[in-house]
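In the form predicted on its own, a lone chain appears below as structure tokens.
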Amino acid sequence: MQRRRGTPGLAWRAGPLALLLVLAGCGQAGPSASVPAETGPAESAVPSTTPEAAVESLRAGMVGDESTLNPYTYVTGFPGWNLLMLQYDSLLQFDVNGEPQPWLASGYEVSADGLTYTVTLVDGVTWNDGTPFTADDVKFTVDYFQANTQSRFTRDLSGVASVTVDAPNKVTITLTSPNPSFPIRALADVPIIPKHIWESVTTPAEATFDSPTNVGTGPYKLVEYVADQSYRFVANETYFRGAPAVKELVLVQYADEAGIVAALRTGDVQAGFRSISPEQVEALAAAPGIDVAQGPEFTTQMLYFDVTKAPFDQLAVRQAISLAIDRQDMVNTVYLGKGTVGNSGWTHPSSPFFNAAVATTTDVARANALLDEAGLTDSNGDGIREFDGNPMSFELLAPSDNPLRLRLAELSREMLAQIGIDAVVTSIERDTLVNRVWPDFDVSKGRDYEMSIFGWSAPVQVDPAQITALVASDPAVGSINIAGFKNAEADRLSGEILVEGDPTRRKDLLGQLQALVADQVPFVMLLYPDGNYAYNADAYDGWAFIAGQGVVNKLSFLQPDSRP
């Protein structure tokens, strides 16, 4: 993390993201792989050192309403999931480098065939209503999410064949097939819910704030919710990793970023739970008492096209579009340098799975030559090429509520004009755009667009195997293949990646798929924005920037010695 402030201050940066490699030995002959019980934070609920004095209350600004914050009612990936996980815990927890570490689990072992995870739980954990947490809760959680499929966590657990309780603090999770991403996608993502509460909830999507479904093991409990106005959390003083560093957390809802920025300046809030726009960074960092925590996030900004439609079904057209896009110019112009240039192979350059051999280049002359060679010429001299007698003029969708994406669309239009492609920017309401690009969030239902600026939240990059979801032709695998891309080699590589347990071989397969994406161009990866979070350091300065995720996480509110 890097901190910016108008007055002299400390600056630091975490090392590159080091995603958890598949456990050594998974899928190989020999001893089973394991994460020993002593790995990560101490198993005891007692902190190892004397904690710093806790902050009595902290007010933070957020945009929008996330409903009642249980696993079936929170609204969005950010900040909904982040706020949800203030109340709940998962078996593993990402540390600041983005690596899953033991949390509710004190350790786990994986069988040599990669099918069985034996998980040992931390002793002495209680739910925030005082009920003991046991292995029965873990089994119940898996069974409940599999039975009640309205939650996204059902997807994370879809490959689980069974869960057995071996002891009050031990469970065995058996998969239907090897899944090297299981620690990242399930153990570090799925909130464990209390059996004694949820076993009587038959319609989880209708659970209200007044129901007891906000009982968790996490560092906070939601005690007050006023729709479209605010949330109030109070600290779980008996939290098994130690009492939180902030006793009360009040979240105030604003209509947009401007409201949060104004509230920060007046002192109505002491932190912003939304990454601020690049143009706001320098101004806020210069304001008295305000710091800006900056670091890499793995959200993506992308240029998509429907590859099932002419002329985007022609490889030369897609390659020319990619070559015409000056990604560095986009980072500099739209994000004022606060971002990372997109890798044409998709994977973030900070990932250990990044294939450095994949080149990302801008070459307008080569782009024009490719289109000329494909016979796509400007026959009437109006500056726009033709295909099948039609001008290469296409609608480029951009969300009306996102000025950065709108600017990316405008720059894309200018860059594509250099190669004779007319991109007509159409600003439309976000939900309308999503429904045209990704109807009902189901790629099997097709799509209704030509080009669009789109992107994905950080978890899509955190799991390196998620590249398969963007390119596999089978909707069960390519669940976010909104381009309609089909390629036999991509399907073959995707199938191998999803089950390959050998870390070296899996990294090689991921590198091959990145090279294929760069060559076949099912989409254009534009850039990865940085996260920029403004806060009043005099009010609270304990923020933990998790690589790829930002500061809105439970680690930010725990004492330093309680973090993994």
Second form
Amino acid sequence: MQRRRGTPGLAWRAGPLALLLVLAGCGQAGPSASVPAETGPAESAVPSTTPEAAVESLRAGMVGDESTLNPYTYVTGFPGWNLLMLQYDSLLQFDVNGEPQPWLASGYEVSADGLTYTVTLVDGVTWNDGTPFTADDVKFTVDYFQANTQSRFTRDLSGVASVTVDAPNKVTITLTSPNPSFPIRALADVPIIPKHIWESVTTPAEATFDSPTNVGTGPYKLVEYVADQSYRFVANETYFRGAPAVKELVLVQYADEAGIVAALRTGDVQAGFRSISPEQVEALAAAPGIDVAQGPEFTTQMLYFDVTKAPFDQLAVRQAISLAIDRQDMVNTVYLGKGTVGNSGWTHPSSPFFNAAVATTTDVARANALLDEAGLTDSNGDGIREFDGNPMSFELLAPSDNPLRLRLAELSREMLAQIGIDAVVTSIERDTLVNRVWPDFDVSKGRDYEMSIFGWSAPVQVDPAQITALVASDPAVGSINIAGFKNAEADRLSGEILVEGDPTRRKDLLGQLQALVADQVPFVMLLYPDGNYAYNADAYDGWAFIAGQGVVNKLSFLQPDSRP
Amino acid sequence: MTAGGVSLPELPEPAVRLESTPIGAPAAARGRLTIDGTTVIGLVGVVLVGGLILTAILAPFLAPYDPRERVGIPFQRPSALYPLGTNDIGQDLLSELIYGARVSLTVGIVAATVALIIGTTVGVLAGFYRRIVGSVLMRFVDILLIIPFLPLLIVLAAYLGRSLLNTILIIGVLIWAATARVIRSQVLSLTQRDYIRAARALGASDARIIGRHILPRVLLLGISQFVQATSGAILLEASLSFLGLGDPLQKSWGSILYWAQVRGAFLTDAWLWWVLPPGLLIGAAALGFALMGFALEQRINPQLRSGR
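Next up, the form predicted in complex with the partner chain. The previous block was the form predicted on its own.
Complete assembly follows, chain above in first position.
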């Protein structure tokens, strides 16, 4: 449950894949970046009440230091990116349903060939140092991130061929190839940075807090940073969407979740910027004055196997494993019901691209029948089937620093025992595990594991097209295909999805790929944990739960009529 | 209560004097009290340890459930069905505790055996070949005693990975230093005795002298060291497991505490039935072995044998 603190800086500087990993490793990792989803928060979603007058000051607890919070120095995808975006704005902004809406851009048009985006900007926006915001800043941002590659945003913008300034409030962005995910992956994700500040910054990753790099258009300005202790933001009263509802925001760092929970109880903080673990939800919600905002998040918990290795290369074995896993039991037992049952087609049911026709079934009898038909029988009567004369006994890896994943591994072992497969749960260091499952974050380097509990952070499901990265056999496309899955039909569908510009056709293709994943079982999708954010409703009650993303976002601090 | 501090050679003087003045009233009173006290302390230790060992052996008959089976809904409070409630995935906590005695006691005893073997070997060699071999070995022991213990343990545990065997080996190879020192000082004294000199003069080999004359005389001392080391090893296993550096899937008392901690039992009133019982058992086991070791040492250690 602990967010890993050992590798600050790795997340963004070691490349975009590392980002996914840092988040993926944390069972409770909140989501980050942009997440499209149709449904609103489940269960007791926070009512977006109208804060009559602005709240003077709010203290919130967080875990781990996020450095100086500029686009090159922040550390993790959550809450680092979320806090960064309190100071900066992107051209589009996600609404509570996770749909990108106009923000710094008042609108955009896409050419018929999908290559040209003509973006119109909102007038009258100023940087928080008083300088006006113009189209030059947008062009500068793209050029700067492309030239200074130690940032995740470099990858977001890698498909941009050129940016031209047509007017002070109009830019044209030209892509090298059609990319239907561009609005979600880039326009709603990349913070626009001020040209007049950054043009003189040559080593962005070394920018300290005192340097003038923390100038943004966003609703808050960072005024104080004490390393490993706290952040203090003050509201940008002249914010272009209206003055924020909270005038001062103080973030206090705690060593772990328990620290935040204790501080909430004593009143030292009024909100927790970290999803609390399922077993704490009931107790905290019952505490006087404390409420818990719950909703779906797009992080995943999955059971992986190396499909290049026998017997996992046999479809019957993979299908039997999927049938043997009781996902509802896992949600109920390990997450105490605070999660969504995994869909065998991988995509979260709250996603607008979810194929509702893909069913997920648990049927131990059928799983056993499948294995019997495949000739994998238990000939010596020890309760474990044999394959080529060897017992079907496999090592199931689980990260030692993630108790919930350890428990998922234990439950998997129990469920697989019912179909005569012996999973030996091995708890190993997280770095060791990653190195065996995903050596050097490069799937072309192979893998050295039999089975493992693994998962991805929310951004992997933000962009629906990312499912191709999980299953395509070409490492350039299937960049996180850590199962080693190879299927001609999956490759064909992936290729089409990545260039299809027609929304209806694209959704259809995504649905087909989900059905294929459900049938071919390159991995077993176990569950999607919910986000649970505790706060003191008396202190502030205006939280906005963005589906898949949680409450740590700028919408939470804006007056309701300022929100998209 | 560790052995290192009480085995230094300066102590025997008053003891000898006590022995030689048997009619001194205060001395006699103190002597009798020591005997009684030691016996009582030893008995308490034996009862504690015996009870726990019996629990470990009879675990399948005592435990109401299989500790690996999910028998109820998670996070239940104590009830008639589950006397100590259930853990975070619905396993019976009482059964976990009873089976946990097996893991915790095994780790303690095996790790202490490892320490006994290493410690006795080093102690005897260092005492017998005291010039070069002895100096080198004892400097090494000094280094081992100087290194901050818990950090080294944690680093080793993190580096070697999690398994019961690793936990045992790590604890074993780190706690033998005290045993080595006690044994060495006894060997130093033995080698100066006339009969050993005589044996040597008659041409007995080193191996014969060690095997025939020295080992039998330090073995008893080793056993008291062993019992005390067991106490330490049980505590260390609990510490490592609690910190998540043991194998969290082994049902030891320490790992029960680990799960209690990571699943928030410390923050709710669940500590009463989830944290307190394993804590008390760890305490009882460590205390039991420590008391036995203390009593044994009072009897065996020549420098502490004041009452006899």
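What you are looking at is a predicted structure, and each value in this text was computed from that prediction instead of being measured. Whichever C-alpha set is largest while still superposing within 1.5 Å between the two forms counts as the rigid core. Residue numbers count along the first chain shown, from 1.
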Subject >> Location of the hinge, rigid-body rearrangement between these two forms, from Ile173, Phe298, Val215, Met330 >> reply: Phe298
Original post:
If you fit the C-alpha atoms of each rigid part, what angle in whole degrees does the small part swing through between these two forms?
Top reply: 11
